[in-house]
Each structure stands twice: as C-alpha cells, then as structure tokens.
2 protein chains.
Amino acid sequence: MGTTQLESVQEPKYWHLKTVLSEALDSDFAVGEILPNERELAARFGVARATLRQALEQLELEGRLQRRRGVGTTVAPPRLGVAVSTAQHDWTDGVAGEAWQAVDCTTAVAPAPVVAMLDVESDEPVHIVRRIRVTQGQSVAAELLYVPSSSVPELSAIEGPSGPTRARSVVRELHRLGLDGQDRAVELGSARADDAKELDRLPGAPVLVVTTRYLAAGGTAAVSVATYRADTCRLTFGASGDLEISHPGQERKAS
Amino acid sequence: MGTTQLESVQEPKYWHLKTVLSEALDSDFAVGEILPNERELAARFGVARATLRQALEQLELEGRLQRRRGVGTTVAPPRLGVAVSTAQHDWTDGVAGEAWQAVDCTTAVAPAPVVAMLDVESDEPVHIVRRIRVTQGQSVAAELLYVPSSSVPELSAIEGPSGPTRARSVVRELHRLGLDGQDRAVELGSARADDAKELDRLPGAPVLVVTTRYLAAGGTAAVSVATYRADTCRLTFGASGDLEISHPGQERKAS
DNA sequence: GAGTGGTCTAGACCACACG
DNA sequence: GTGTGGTCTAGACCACTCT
C-alpha cells in the first residue's frame, strides 16, 4: 500500500459544509439577520444547489436556520422553553398568554391508535376538539384532543354540534370532572397538512408529537395528541420554571 | 380562463407518493420485510430516484421503515416506549437489562451551554462521563453525563483519570450524594460524529436531545445530555410504566 | 464482485412573497 | 415582475455489506 491516505476518513460536503456555516453563523451574524440566497451560497461555496440545501435543511432542523418559500433564509433565534408538565396542563383558555386556545369543537370516530387508549368501543365517536397553543405571540403548536361523551356527561346539547363555543364547553368540563394524572410520550413525527397550516409551516415538517393520557376515576378521561414545532421548540419538563434551561447570552440581539 | 383545475392543489410528488407507500406498508407488508431497491420503486412509480428517496426518508423519520447502506430498506417494528422519568432516572449500572451503562470517563471543559447550567467556573474542568443505554438488545441513547468535582468530593484519586471502572464510580458517587430533583428538556437535534457511532446510525441522524439537570442540595449536582434515536424511540414520562401506551396488535409479528 | 443505500451534480420549472 | 426557496429530473460515482 504505497498510497498514504491525505483524507483520513473523508467526510461527505454537506456534513462538512453546515460545519462551517454552523461556525460563520456563531460569528458573523445576529439572529434575524438574512443569509444569501441558495444560488449565491452554493456558487461561493463550490457545491451544487441541492448540496447547499443538504446542510440548509440539518441546521434548520437544529433551529439554527428559518427559511421561508419567497423570503429567504434567516437565522433563527434560540429555541424557545415551551413547558409541557405543568400541574394542570393549563384548561385555561384565552385569546393571549401562554395558554391553549380551543378552536373548533367536532364529533367523530377516533383513530385506531387513539381508540386503543381510550375506554371505548372502536366505532363510538368522541368529542374532537382542536386547540392552539401561542406562546409569546408564535403558534407553536396544534393539538387534537380527544374526549369521548361518557367523560364529559353534563355537556349540554343545547350549544351546536359544533364550532370554538362548544369546543370551550367540553374542555370546561373535562377540567371540572377532576383529573387524576397523566401519562405523556414524546416522538418525531411529521406535520400533517392541517396541522402545517395551523403552524405557518410546510406539509412534512418536523414535529414533537406528545401524546398525552388523561387519568380520571381509574379510567382514561381524554386523549391529547399535540404536534409542537420541532424547529422553533424546546421542551420543558419538571418543577422549575418555563425558562430555567436557556442558551446563554444573546437573547434577541437582532437589532 | 377555459381550463378548469382538474387537480385543485396538485401536492408535491414525494408527499403523494409517501402516502401511496405509507397505506402500502399497513396492507401489504409484514415488519421486518425488506422493500424493493430504490431504483425499482423509482422506475415502479415513474418518479425519479431522489424523489423516492425523498417519500422514504419521511417514512424513516417516522419510524415506518429502516434502511442500511449495503443491505437494504426493511419495515420497522413499532416504536420502542423508553421510559425516561423513572424515579431515580436508573443510577443502576448493568451489562444487560433497561439500564445505562457506564462506558468511559474523561475530564475536561465542559461546553459552553452545559457550563451556564452547572455552577462553575467557565475554564474548570468537570468529569465528563459517557452511558449508553441498551433497551431490549438495541442501543437507543448515548448520554454525556457532565459531573463537577465539587459534586463528588468523596471520590477516590487512586483509579486513573479514566475508563470504565473510573465511570462507574463517579455515577455511584453522584448517587450516594442523594438527588432533590430533575429538570428536563426535550428538543429535536442532529446526531454527533461519535453519538451516531454509538447508536449505530450515520453522523446527521435525527435524535431526541434530553436535556437534564440534576438538582441537590439547593445547586445544580450535574447536567446529563442525552441523545435518543428518533426514528426507534418513543420517549415516555410519568406515573405508568413503559409499555402502557402502545400501538395496538401487531408486536413483533414479522415470522 | 454484485447489489444496496448515500452523496453529488447541473440543470429545469414551480409556488410564493414582495414591491 | 423579480427574487426567493421548494420540487424534480437523469444521470454519475462512492461506501458499505454480503456472498
């Protein structure tokens, strides 16, 4: 073996190439600022377009990088705490704040995945209802909860089948019939169209799925499938505050 | 305008064709099967090889499919439920069994957002301690585990400033020392060079980073940074044990 | 060596935002 | 309209695994 290998164990460009944005990133820009186009990076760079794009989409994927379809590309502020585990899950509803927002309120069959974890029959249709969830101003996630009827029996059937009245009505109940506990899971998935919409994102972006069992009377009251904004957000769980875990220094030093 | 829309929002090729092969996978294929090579699906949907791989890296980050360089692309088995708030988080240190194994200790400075969460000096070197987790035969995390000196004042200077042996007993100090609580973050993120070794995936992968802090005596003990594979895991916290919320049917049914 | 998935190229056209 | 990122193509070659 005459040939002394220069390259030890040559990385591939993309893998290489978000290394060193990754670095100019850290030094040469602020957060909010605007990067130069595709085209113009790729040409600097000495790669193709889709080699570019290959580390544009892992540093958005790490929340370094904001890209939007006829804007550009962005560099994104640090992530934010979104806390998942607080005592009570937050029932309140309001237009501001940190709380969910309901929606929309429909009555339909649960999926199969859903159907499992609740007390019912497979062809039993349950309450739906969708909530939003805005933290400082950002839709960071859409929720899809999921209640079936015997858990929430003093629902009056006066309100319409229907619409964000209704939608407050059962989370209401749901919050008076008193909840044990709950289970929570946390998994990668993809947004689906609906969901992307809600989220101001494109159909298969990234997303924290957290799905959540509500416990009551030895049963399960109500299944919530939340997708969070895997790109914009950060999970908190535990006793301490929203934003006790942060990335130091510049928060917001955009000028 | 004489031409009415036959396809009102024509959507993207790769999400259509995820979807054709997403039904496909639930109806015709058993897990663990292995699917057609990519430049047959391609010429079989008459879309371009990257346009298929686009479909299936989706599916990939969704946990549906599998694929190894040089073997091929398989169905995957349901998501693994790792349970990730257990009381004492497993100080318990096995070969085998749910727990984390204890592989290497180091000491060094630790990086700068472990550092504003540890209460130290930002040039003091703290022992830094490598687990990997091992859950049914696979391994699905590998954790950095970032222990100042001043949590582990009792550990004996005999053993060497590293390996295995030196690992284990910094854990087992740290244990001894008696835990008031943890907070914990969950966000998305890209596999390291030498995490993505360790889990048996290529450098860029997509993994659950959990984010964890140790807290005794009113300060921060230690601070845990562990990055779970996000194609297999799901990760689950709370009360109930690890299997309570599972996909239904179907465990392991590949022949 | 044969077959697989992984990387890379150099184009083209499309959907969307903004002035 | 102009410029941006998003989609798609038809190739090529590389790294890896298995036999």
The other form holds:
Amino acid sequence: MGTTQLESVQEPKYWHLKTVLSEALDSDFAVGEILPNERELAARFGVARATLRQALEQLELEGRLQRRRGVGTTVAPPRLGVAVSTAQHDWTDGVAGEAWQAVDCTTAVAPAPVVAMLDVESDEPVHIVRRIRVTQGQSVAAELLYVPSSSVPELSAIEGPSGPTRARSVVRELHRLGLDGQDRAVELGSARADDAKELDRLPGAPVLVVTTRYLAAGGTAAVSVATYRADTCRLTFGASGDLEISHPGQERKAS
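Could you please show the structure of the form predicted alone, as a counterpart to the form predicted together with the DNA just displayed?
Next comes a single chain, given without company.
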C-alpha cells in the first residue's frame, strides 16, 4: 500500500482516504487479510488517526472491511443475496444450512413501539422468541419475534415457559395461523451488546434493523425486529419487489 499527499485535497480528507484505501484493497490485499494497525496506517498516509478511523468506518459500512474480535480489521469477502421476505425463510428452522435457528423463548412485556404495532395492552405479556439467522455456517442476523397469546391460542404448556423447544412451538403455531401478509421497515442502527455477541461484532457496530409486521385477520399477528450485520449485508430489491439482504458468498436471488 503506497502513500499519498492529502493536504491539497478539497473534499473531506477521510473521504479521499477511503477512496485510496479502497483501491489498495483491490490491488494489494487478499480476502481475509489483516490490515496494518491504525498507528501504522495513519503514519503512512500522513493523516490523523481520527481521519483514518472515519475512512475505515465508511469502508466497513460499505462492506469492504470487517472488524473482528481479537483479530483486527480484515478485508471482507464478496456478498451473497439472501431473501428476507419469503415465508420459507421466515419459518424454516435448521433446514438446508440456511434458516432461522430458535435460541430461546420468554414471556414479558414488549417495548412500547412493539406494543403499539401489536395493539395490545401496555402491560400485557407476550411471547418473545429469540432466533439467529444462519447462512453457510455464519450468523448474519439476530431476531426478536414478539407474539401475543391471542395469535397462538393452541400453544401447549407442555414444553415449559422458555427454551428453544418452546420457541419452535410458538413459531410453528404462528405459522399455522395462516398469515395474510406482512410489511417491513429498514433502518440503520447500532449493535446492542447481546446482538453484537451473537453476530461476532463489537457493541455499537453498524447494523441493519429490519422490522416486520405479520398480518392476519385484519390485524397484527406478530412483530419481528431482526438485526443484520451491516458490514456484510446490503439491501436490494428483486423484480417482484421482494426485499433481499446480501452477505459474503455466492450471489443468489430471492424466491
């Protein structure tokens, strides 16, 4: 990676540095290779470490870099399109190596924004299912699925009030309800500590938050808040209008 003079550049220094670094990633580094530390890079390019961090953060957000716990900053692999909006992916559990995997289930009061979407009483406990989205052996998303008891009236208490078995039962009963449709909203956010741990990210790392409202019988049957890794995921829209999320690997299309 060569040096460059940034003193006379009119655009923000970090943005120009990002372009220089991006070109170097294409020519001088291999996928998975670890970058030199910040002190070395800042000295090499004659910029403040704060400027360097801005450039690295932008490259991470664009999916060119990954910051890994105990490893450092590495060159990110190419991305793979993974359908988010098909019922197949919403309800499969551990099938064909690409699915949501149930982690736990608890019963508690949902956050106020979710309560408003579910149209339940503010103090009404709901089932909260925690799942992890796994593709090609990598965790790419963590989800909290909020399900009112009224949406799963046939749910048995045999499995107990918590645990992955209970979580799978809630999801299975919700699927049996016969959903009429769904709507989604996507926004950029920061990883919470629990999500960061499950996604092998640092707390506060950029993430994509996909909020889905599942509809049935003219109302909201459930609400999902899924946190996707922003360093390896990007949003695309297929010909059908279905939302896709892309992450490292071989490119695919939504079904």
